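Here you get one chain, nothing else, as structure tokens; it is the form predicted alone.
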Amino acid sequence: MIVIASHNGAIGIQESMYVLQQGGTAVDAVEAGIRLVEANPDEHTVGYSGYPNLLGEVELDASIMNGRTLESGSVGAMKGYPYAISIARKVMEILPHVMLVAEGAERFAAEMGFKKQDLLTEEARAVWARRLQQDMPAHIFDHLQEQTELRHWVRLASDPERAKGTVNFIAQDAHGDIACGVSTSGWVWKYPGRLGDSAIIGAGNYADNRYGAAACTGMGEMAIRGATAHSIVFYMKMGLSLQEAGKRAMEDLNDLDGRFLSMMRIIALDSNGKHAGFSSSEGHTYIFQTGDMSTPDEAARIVVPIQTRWE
């Protein structure tokens, strides 16, 4: 048994392992770990207290995938419900669909009995207002909902190293089944309705018992264009080792062209329980815990440089 997670999953990884030790499935473990991150008011890139979009609204994306069945579920641009990972799981288990977004996701959450909640905390709102008011005239800030050229202000979200955050969890249970999950409040000060890779199976999240699993954080638009999470699993299917597969998927991002390119980080697990992390820049780690460990440990991510470009 093993659980690996992005560094901000520290608050949930021991609960995730406890679920496995009590006989829970990999899907159970992933959901349990991510829920604690989603409820953490000190984590501003996931769930409750997540930083909002340009209009000051918190929109959540999440997805979960069962590597045994290849079933998956996701929600995107969802407001008012903090446990996006649990709602994504309900989509997977109850509906014939994979993804619900916006009002549809919110309606489904209500049908499933999830409690509605204001996700924007005073702290997060203050940071949002302070940032926008640095560059935005008062007459625009005070009437954001009525703006017809909001697109021009997306440039306020254009700090590649600070504008993104996601929690990633991958678990393998006692039966060898693998599951993967991601949850995020997305790119801070994003254009309303923006979906990143976290809601998209194959981009930010992919799991297949036969080969392994991967999850991404960083510039989601790049992971979408490169199908990055699926690429790692596919490269392992083609016979590459976990480290080779991760490096190849990262290097694939260098083939992307366009005006906006930024950083990428990945965690990955192969079917034998070997784990690795990858980053386009130095100094980043991930965490892991096996069934015989009482506390999680930290490991350095393998650095694979990729090009950056920001108009």
Second form
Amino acid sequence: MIVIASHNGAIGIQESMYVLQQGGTAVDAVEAGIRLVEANPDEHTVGYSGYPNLLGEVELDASIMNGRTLESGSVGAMKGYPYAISIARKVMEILPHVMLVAEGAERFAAEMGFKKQDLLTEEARAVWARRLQQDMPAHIFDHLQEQTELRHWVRLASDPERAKGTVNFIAQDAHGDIACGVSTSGWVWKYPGRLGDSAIIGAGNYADNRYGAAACTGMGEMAIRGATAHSIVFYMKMGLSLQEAGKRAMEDLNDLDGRFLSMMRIIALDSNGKHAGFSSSEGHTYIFQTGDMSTPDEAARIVVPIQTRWE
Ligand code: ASP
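Mind sharing the form predicted together with ligand ASP? What's above is the form predicted alone.
To see the whole picture, the full complex is given below, headed by that same chain.
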């Protein structure tokens, strides 16, 4: 049994392992770990208290994949419900669909009995307002909803140095089944309705018991274009080791052309429970906990540089 997670999953990884130790499935473990991150008011890139879009609205993306069956569920650009990972799981288990977005996802969450909640905290609102007011004249900031040229301001969101983040969890249970989950409030100050890789199976999340699983953090548009999480699993299917597969998928991002390229981080697990993390910049770690460990440990991510290109 093992759980691996992005660094901000520390608040949930022990609970996730506990679920496995109690006989829970990998899907149960991933959901349990991520829920604690989604509820954490100090985590501004996931769930409740996430940073909002350009209009000041918190929009969540999340997905979950069962590596035994390849069943998947996701929600995107969803407002008002903090436990996006649980709603994604319900999409996977109840509906004949994989993905629900915006009002449809919110409607489904209400049908399933999830509690509606204002996700924007005072603290997150203040950071958003301060940032926008730096560059925007007051007459625009005061009438954001009526703007017909909001697209010009999305450049604020497009700055690769801006705060961003996602939580990634991968678990392998006592039966050897693997599941992968991802949840985020996405790029800060994004254009309303923007979907990131976290909601897209194959981009930010992929799991297949036979080979392994991978989950991404970073510039979602790149992971979507490179089908990055699926690529790693596919490279393992083609016979590459976990480390080679991860490097290859990161290197693929260097082949992307165009104007908006920045950072990527990945965690990955193979079918034997071997794990690795990858990052396009130095100094980043991920966490892991096996069934015989009482606390998680931290491991360095392998650095695979990706050229930043930004206009
Ligand atoms: N991958 C997320 C997204 O693009 C954000 C992040 O991880 O920084 O929405």
